[in-house]
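Coming up is one lone chain in structure tokens, specifically the form predicted alone.
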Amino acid sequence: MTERHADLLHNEATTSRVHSSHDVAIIGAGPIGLELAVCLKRAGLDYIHFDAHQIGYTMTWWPHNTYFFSTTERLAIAGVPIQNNHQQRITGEDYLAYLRAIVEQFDLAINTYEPVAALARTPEGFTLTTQPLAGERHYHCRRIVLAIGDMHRPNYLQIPGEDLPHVSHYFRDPHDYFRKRLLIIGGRNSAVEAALRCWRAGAQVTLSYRRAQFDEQTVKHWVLPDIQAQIEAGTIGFLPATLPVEITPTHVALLPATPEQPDNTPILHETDFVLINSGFRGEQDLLEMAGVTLRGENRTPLFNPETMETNVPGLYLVGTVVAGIQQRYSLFIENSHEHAGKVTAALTGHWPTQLGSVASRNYDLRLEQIKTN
């Protein structure tokens, strides 16, 4: 049998099992994913939309409280004002249920916990591999709109000790660290805001940063002079330009992080639970499946500005999945909201009538705004 036969057949039993087929298929539900479903579904277009998860997940395990660095008229999507009792800053959970808000509003049909697993492209467009729980299914589309972030898992520092039980990841709830030693790894905005919050619940705190001193671009501007101020009170423990390279279950060992300290004596560092703070990435699987070009240290995915279309005919990008893993991050919420409009005008030929927040809130954004305020 030749290749091309058992492609055939392939196809052939694939179309046999299709559960539907759709103009476009939106991958993602977080919000900008939801922002371009609003933007369809008011155009008129045949879609369908996935998520692996519920909508806005990557919310759903933010610390508790967690405080966004922007203000709400910078988060707000199709049209539709955040409004509070405060008209200050909102968090995780007050975002969530905006997010169940649009849903609801606008009555979007999204397929959450579906996640896509596969996808490859035919002579009509696409063939999408679902896996919920209820069994595999196929799905024909003509175009398809990638909206799944970068946030996927976190970057790990594949040293010793990193899977053990009191290591996580993920800041859940500073309780968790209550009358205990907590070394937090990491000296951005998320390590920072972690240190004050647990010390405050009661924690021994100690930051381990490897950089001398915190980047104030990157902690925001009301947190970094209380950490400082810790710091030098005492009440925070610092170690600067250290880097952990074992963890075991009753202490941490850290190395100097720039050659210039020749001692390579390891500090042995006695604590009860580590918290690494070191960044998420992406996965780029379905990226990689679809034959998107991706380049340089970021991976950046090939695309046109104009249409968001990448090298890959009817397929397109929104939100932060646009900046590949983002190692420093270019792309946020606020700056996304145009990538909607660009597909929406793609797929209809029509920009759409809301995007952001209402017309009298819409405003141009600087990237050094976004991470400054």
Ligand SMILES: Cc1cc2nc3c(=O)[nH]c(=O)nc-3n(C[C@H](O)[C@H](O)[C@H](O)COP(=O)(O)OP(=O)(O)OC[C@H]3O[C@@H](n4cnc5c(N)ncnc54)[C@H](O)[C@@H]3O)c2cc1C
Contents of the next structure:
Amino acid sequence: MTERHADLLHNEATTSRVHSSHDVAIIGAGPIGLELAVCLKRAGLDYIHFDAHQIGYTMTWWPHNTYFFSTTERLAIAGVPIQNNHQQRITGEDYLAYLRAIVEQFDLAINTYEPVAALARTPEGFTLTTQPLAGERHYHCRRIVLAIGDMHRPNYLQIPGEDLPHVSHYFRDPHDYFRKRLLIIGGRNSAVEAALRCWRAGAQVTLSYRRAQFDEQTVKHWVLPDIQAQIEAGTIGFLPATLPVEITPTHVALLPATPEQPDNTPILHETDFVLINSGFRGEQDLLEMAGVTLRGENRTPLFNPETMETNVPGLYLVGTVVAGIQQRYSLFIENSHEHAGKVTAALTGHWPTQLGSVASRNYDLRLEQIKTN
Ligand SMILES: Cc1cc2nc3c(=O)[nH]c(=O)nc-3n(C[C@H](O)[C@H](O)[C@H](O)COP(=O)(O)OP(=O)(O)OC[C@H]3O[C@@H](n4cnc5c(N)ncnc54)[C@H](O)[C@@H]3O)c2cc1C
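Follow the form predicted alone with the form predicted together with this ligand, if you could.
Next comes the full complex, and the chain you just saw is listed first.
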């Protein structure tokens, strides 16, 4: 059999198993993927929508009862307000309830628990391969929008013992550490909030941070004085400028983090549990498979800022995936609404009538465009 024959047979086999064909495929049903879905549904476009997990998956693994830093008008999508009885910030759980209500209100069809494992370019557009539990499926679509976020997995420290059962990269609930010794590794907001919550819940907490002091740019302004007061009072232990080098079932070995401290004898810190708060990073396999150019240390995808179309024709990006592997966050929900507007305009020729918060509360979206539509 010639190579050409083999290719033809392969293409035929794939085509015969194609589940369905669509104009657009949205991959990812986080807040921005959902906002885009509402825009495309309102515009009457034929699209299919996938999520590897449940909608809003990123918020499902946040620590229980974590409050957004962003205020409600900045988190609202598709012009649907977030109302609550206290007019304060909301938790991840509140937001998930809001996102479920959005899906029900607009009756959005979403293939949840159907991860997109591969995508390939074809002369007409793209073939997607998905892997739901029921078995592999294939879809054809002319255009793709990636809304996959940037938090697929933790930044691993790559040190011995990181995979031990008492070590976690995800903070679930302070209750887990009640009356236990907990070493938290990290010093950005998540680590500091975890330290305060676990200590207030009755854990004996120590923080190990690679820097000598906290950075006020990365810790919420109302949390910083709280942690500083606890450290000063000695209620929460602080090991500044220390780097973990090994974790054992009973100890964490820490070395001085700064060159000014030449002492190479590790401190052996005794603990029951270790919580590593070293941030998260996105998987970029789908971008690579499609041939999107990734640049710089953040591996930022190349795209046209007017349309959000990448260097791969027909492949668009919305949400935090746009920023690459952002280690200092620059894209959030509040400054990603506009992506959904730009892609909608590129795909339909019209800027969506409702985006982000209700128009009267919009802050920096293209208000004049919303008004004129
Ligand atoms: C503790 C914590 C607090 C935060 N606080 C704030 C805050 O105050 N304000 C703020 O704006 N942001 C905050 N963030 C970040 C926030 O989670 C992101 O800004 C937001 O989730 C980005 O939305 P998104 O729609 O771009 O992507 P995501 O919400 O990450 O959604 C991506 C979706 O894509 C799906 N997906 C990924 N890969 C695939 C695939 N191959 N196939 C199918 N589906 C796939 C995922 O399952 C997920 O549902 C916080 C994050 C954490 C961890």
